[in-house]
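Next comes just one chain, in structure tokens: the form predicted on its own.
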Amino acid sequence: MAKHKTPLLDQLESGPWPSFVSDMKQEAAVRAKNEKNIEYQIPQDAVEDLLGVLELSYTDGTTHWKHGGIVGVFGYGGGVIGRYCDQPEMFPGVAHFHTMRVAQPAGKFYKTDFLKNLCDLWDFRGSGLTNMHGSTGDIILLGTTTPQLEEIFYELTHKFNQDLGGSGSNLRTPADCIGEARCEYACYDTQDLCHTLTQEYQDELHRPAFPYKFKFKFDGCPNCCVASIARSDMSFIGTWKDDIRIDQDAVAGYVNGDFPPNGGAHAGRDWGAFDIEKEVVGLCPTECMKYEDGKLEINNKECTRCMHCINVMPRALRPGKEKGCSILCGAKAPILDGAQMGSLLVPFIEVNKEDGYAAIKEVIEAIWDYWMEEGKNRERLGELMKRQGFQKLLEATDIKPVPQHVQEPRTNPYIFWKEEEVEGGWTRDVNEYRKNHLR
């Protein structure tokens, strides 16, 4: 019999989709019976009490978790998030219920033995509840007590060769898409770049020294499966410089109905005959395509790499061969000033493994120097960019302005130039003209 009545949580199980509440109840029942005869290192009824405190939070319309303050493992400022319940007498099993972030492997590839051993460890020293993966990208181990933190950390590092993730005002655990391992659209090796930068910047990950949190995320192509453009202070999105490759025979195959569009993703429904004008050309956001006399033409100078045409006709259209990535900066969630998407900083940069990604690291470190010098406490990079202007970021990184940096045409006619920015002493000549000819 359940320890706490949870009518509001029960309602969440009534929908058509699987519910996290059902998973929690299942784990609570397993721990109550302890059929595996595990010598639990945290209260056996921790998950039961977790259900109870969540029900109370829904009833009261407010959280019953206090900020954990400083809690962690020796020598590490990141990776452990302190969680304390403000009703310890009512819910002693979760009086403290810390969350641990564990660095996930690049691309989230696992061996089943690793996952089994990780679950066994967490059944023994934690609540048994995990989040694979949290919005941060990490392996999230939900709920343990302070005395278990060092024990878990020792086993993770010595038995699993696995490190803690990021938390606090530091570099958060970098996350990437599956990339070239299984995706035909990937324009660079997301896994290698993610792994390399994770190893390179371990100190920034574990020893908080930034004004606030900082996130890297890596998308292999503009489809942006990791949503890096919306979720990371520094977003790396695969792209190409040359023309989209066109196979005209395959284009004809789609038009004739020989191939299903969208890679056959909608094969279960009859959408009717494929209409290239309606489904591809007419949906191009920059109208840079035309289909005439059985041939598809693309004005690549106007292409913004939206990927729509490639997604619809993957046999016929491919990314170009001169591949690399774009770097965008400043995305964040709406804590202050609302949500922000990333702004384009580097339109194209080669992703060069041979030199250890030296050009990318140079951009990263220039941004960090600027942000750590100018950023206020708890100010994200995007908020600093909004406060000081994008031009300051360009100056800090020594990147020359290009048309791709312009978000929209200028509408303010009152532009004030610095004299050193104007070629040929234009400002001086105008002032001289005014002095001599205007009364």
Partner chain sequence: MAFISSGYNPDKPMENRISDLGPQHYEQFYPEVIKKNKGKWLYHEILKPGVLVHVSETGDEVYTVRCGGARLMSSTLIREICEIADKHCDSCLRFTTRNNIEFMVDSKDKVDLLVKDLESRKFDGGSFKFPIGGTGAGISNIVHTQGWIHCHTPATDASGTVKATMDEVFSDFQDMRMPAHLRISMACCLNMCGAVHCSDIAILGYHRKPPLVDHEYLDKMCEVPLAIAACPTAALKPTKIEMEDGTKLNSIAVNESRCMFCGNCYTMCPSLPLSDKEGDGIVLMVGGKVSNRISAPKFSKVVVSFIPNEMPRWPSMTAQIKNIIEAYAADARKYERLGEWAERIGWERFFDKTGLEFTHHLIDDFRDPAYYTWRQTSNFKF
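Pass me the form predicted together with the partner chain as well; I've looked at the form predicted on its own already.
So it's only the chain below, everything else dropped.
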């Protein structure tokens, strides 16, 4: 028998989409029965009480959680979010209900024994509820008590060789797209770069010394499946420098209707026969393609690598061979001064596994040095860039300005010239001046 009546939540059990309410109820029932005889370390009815408090929110239209900032595991500034219920007497099972962020493996591939171990631990020491995954990418273990935090951390590290993720003014757990593991568009090994940098910067991830949060995200190509360009302080987007590889036979295959355009992504509607002129050549944003006498030509010098033609004809077109990535900086959600996309800082950089990504690390560390010195409290990198100007970031990273850095040149001439840039400097003799200009 359910502990609390949940008439509103019950209405979220119907309909085809997987119901989180049904899942929570199933978990509540499993805990109540406890067929495995687990010695639950937090209240057995935690899930019942979570359903109860959620039903209360559905009734009164307000949240019933309070924030807690002190709890965590010793020596780490992040990885735990403290939560207390504001109706602890009604719902004692969730009176203290902290989440733990567990660092996810790059690419979010899993073997089942790892997940089962995690489930065993979490049933025993937590609520048995998770988020697979939180929006930064971590596995989120949803709900445990303060005394369990260290125990869980101890078991994670000692038994499963597994660490927590980040929260607070840290490097946040980096995330990547599936990339080379299963995507023909990938221009570098996103998993390896993501994993290597995550390991390299463990100290930055766990011990906050930044002005605010800092995120890396890794997209294997400009399709940006992990949205790096919109939500990471440093976004690494795969790209190439040479020519798109064309297989003319396969182009003919698309034209003849042998292959579905866009990998079959539009199969749900009759869009008529594939029209290479209209759908590929005509939509190329740089108008750098030509289809003549059954041959597709690309003026690669003018191509901006938007991926459209490649997406439409994956069997015929492939990114070039001279691959690497672009680095964009400063993206953030609107809080506080409005949303910002990443701005292009490094048009092309080698992604070199052999030397441990030395060139990329050099850029990252220069940016951190700059931001840690100049950034105000709670100022994201993008906000610092906005406050001080893009030039300062170029200076800090010792990167030469190129037209690729801008959408357009400035529309005002209010250049803050520096003294050393002006012939003869700024120190002048007023008496010299007065020789030609009377007072």
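If you're wondering where the values come from, they're calculated on a predicted model, not measured in any experiment. Residue numbers count along the first chain shown, from 1. Take the two forms, superpose them, and find the largest set of C-alpha atoms that agree within 1.5 Å; that set is the rigid core.
When two forms of a protein are overlaid on their rigid core, residues whose CA moves 2 Å or more are considered shifted, and D45 is one of them between the two forms.
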